[in-house]
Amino acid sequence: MAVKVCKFGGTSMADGNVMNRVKSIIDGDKDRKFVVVSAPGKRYSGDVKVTDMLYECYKEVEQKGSCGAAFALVRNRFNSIVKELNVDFDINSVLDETEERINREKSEDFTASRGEYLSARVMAEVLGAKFVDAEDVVFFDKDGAYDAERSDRAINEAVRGAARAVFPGFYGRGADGRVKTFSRGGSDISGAIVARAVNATTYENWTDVSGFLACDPRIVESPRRIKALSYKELRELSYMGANVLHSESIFPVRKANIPIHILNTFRPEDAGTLILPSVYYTPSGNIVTGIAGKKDFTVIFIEKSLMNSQIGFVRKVLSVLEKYDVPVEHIPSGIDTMSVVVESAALKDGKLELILQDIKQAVCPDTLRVTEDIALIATVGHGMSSSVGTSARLFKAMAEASVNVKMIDQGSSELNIIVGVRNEDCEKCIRAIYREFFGG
């Protein structure tokens, strides 16, 4: 029997009128049995997301002991939503209970999670579905990692016998018994968790766009829609800035080979984009699937004669980064050189100077140089490994656009080519690569 899990993002929960659209979508397919929702997003430019309102509530609790003033905005928003839905639901009792618990818990994670909780309470009422609190079925272990086995059992127990069920996304329960959230955008992960637990045939992720595009439409006008891509391609593009789907949301469904379907709440008739496991994925024939870029990286360049013959050289450098809790993004290297690429934001508060001092002491480099304000551009596609001259075409396009390459890194799978350019050249570089491989 086909079972679809549907996750609806913040724009799909923004107001009562849009939530009625969501109801129509769910009612339109009997296989859409389980729904995961985000907190209400922006209704218009300049509006405030409910999650941001809730972070203000937490600040007020910290400063004053209660959040009456800040929570009033949340209260007004949900009263407005229920009024627009014209549903017989005592939302004020739920809001009273929520405000009281925020004041009592004094927890940032708990407070931030209430947007999803309230959205799910309302949507369950609209659909006549069972409400399942993520706090009762999504668990983290003592190390803060998602506990898949325990969560799968709890989710299946919770939905047994239910024709439909609605879950709030973004949070679960930590080993200490308190609410713990995923990172922002984590409702995508919650949807994948439910899909895996119930062995869904499809995980539908409903957003405000009609699928993945070959690059950012703010950079290239009307870029081509990607009809289908693999989990690996999604991971590369999401990490490098393609923000349609949280990059970690593929992990729960990948193990179960569950396809993800990106769809548009506001244009449900559009075909969207399928994200497929390798057992179902057939390359489209295009050399490049997509292009994505991310700004504000720092490159630490290290040169040392006979580096390649010094056992433990790379380990010593990386141990310095580990000491200061700085994650490493890429490590391009040569015989006597290596570069360490990190996000600039991870080097604040004087960390960079301390790291450079420790690297000097650890490996005594001949040259130690830092380049800041670097953007990384990833050109991604399974077709690249079997197409002769892909790199030549890419660098020719960049040269013709007068974009200087600061760094080159290609994965061993030949799924991507990553180039580092100046921040100011990021958009120009993406446009040049797009023209080369997609035309226009």
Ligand code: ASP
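Residue numbers count along the first chain shown, from 1. Small disclaimer: the values here were computed from a predicted structure and weren't measured. Basically, rigid core = biggest C-alpha set you can superpose within 1.5 Å across the two forms. First, how it differs from the form predicted in complex with ligand ASP.
- Fitting the two forms on the rigid core leaves the C-alpha of Pro365 displaced by at least 2 angstroms between the two forms.
- When two forms of a protein are overlaid on their rigid core, residues whose CA moves 2 Å or more are considered shifted, and Leu73 is not one of them between the two forms.
- Comparing the forms between the two forms, the C-alpha position of Ser183 differs by less than 2 angstroms, with the core used for superposition.
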The other form holds:
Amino acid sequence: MAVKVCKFGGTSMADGNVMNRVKSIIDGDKDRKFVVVSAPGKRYSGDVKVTDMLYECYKEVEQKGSCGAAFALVRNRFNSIVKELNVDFDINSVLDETEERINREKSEDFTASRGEYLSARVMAEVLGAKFVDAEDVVFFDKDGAYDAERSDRAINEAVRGAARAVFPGFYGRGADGRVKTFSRGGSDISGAIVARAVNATTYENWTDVSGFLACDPRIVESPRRIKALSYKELRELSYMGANVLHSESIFPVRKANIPIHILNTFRPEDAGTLILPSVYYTPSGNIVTGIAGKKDFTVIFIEKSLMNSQIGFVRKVLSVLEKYDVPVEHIPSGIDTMSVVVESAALKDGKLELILQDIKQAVCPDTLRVTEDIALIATVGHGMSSSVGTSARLFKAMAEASVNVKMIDQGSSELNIIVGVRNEDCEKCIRAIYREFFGG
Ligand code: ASP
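Show the other one: the form predicted in complex with ligand ASP, since we just had the form predicted on its own.
What follows is the whole complex; the chain from before opens it.
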């Protein structure tokens, strides 16, 4: 029998009416047995997410020893949700306990996690399903890493015999016994964790968009929707800033070869986007699957004659970056040249100058040059490796749009071509590449 784990994001939990939609989506498919929810998100632009309200509660706890005014907003929000849902649920006694525990625990993670806790309590009531607290089934080890084995066991134990179960996303329990959250947007990870634990046939991720688009709709008008893409392509695109899913959420389900289906709560009839493990993936025939760009990188260019014959040259350069705790994004290299591409934000507060000094000392380069304000644009697609002339088309499109290429890096998997251009050329370049491969 098929088993689906459905994760509903913040906008799908935003008010009672949307939660009723969620109920009919779940009721509409008997395979939708396990539900993971986010905290209520924004109902309209300018509205405040419950998680943000809770971070304010924690500030109040820090300043005054307990939260009062800030928690009243959370209380109001959940009261109106329960009223809209018209369920017989004593939300105020749950809110009283929650407020009391926030004041007692005095923990930022615990406070922030309560949005998911409360929305899962309400959703379980609406569905008549079992509530499973993530605190009892999602564990982190002493290094703060997610403990898959222990969690898998606990999740399966908790859902045994339950027809349907609802889990709060975003948090679990640390080795110290206290509630610990994932990074922001982390309910996507919780959904993947549950999907993997119950060995789901599909992980449905319900959002407020009808899937992944081939590029950012703020740059290209109505870009094509991606019907299916592989995990690897998704990883490349979301790493480069295409934001539908939390980029870490792929790992638990990827390991178990579970497909992810991105769907829209507000248009459930839309086909959405399928993210498939390589075993199920057959390229669509499109050469390029998607294009994504990210601004504000710095390129450190190093030239030295006979660099290739100097053992340890690259290691010495990279050790300098390691010393200053700067993550390296790309290392394009030539015979006597190498460049190191890093996010400019990582070089603030004088770090760049210190790094340049240390590189000079470590390898005595003939030339050491820095280019700032670089945007990286990734053109991604499995189809690229098997079709001749893809890069020629890409560079021709850029040339025709008068975009100057500052850097080129082709991933060794031939899944992507990354080009570096000036920040101000980023949008123009994405548009040119899109037009070349998708038309329009
Ligand atoms: N509520 C959390 C956040 O706003 C987690 C999530 O929604 O996934 O980041």
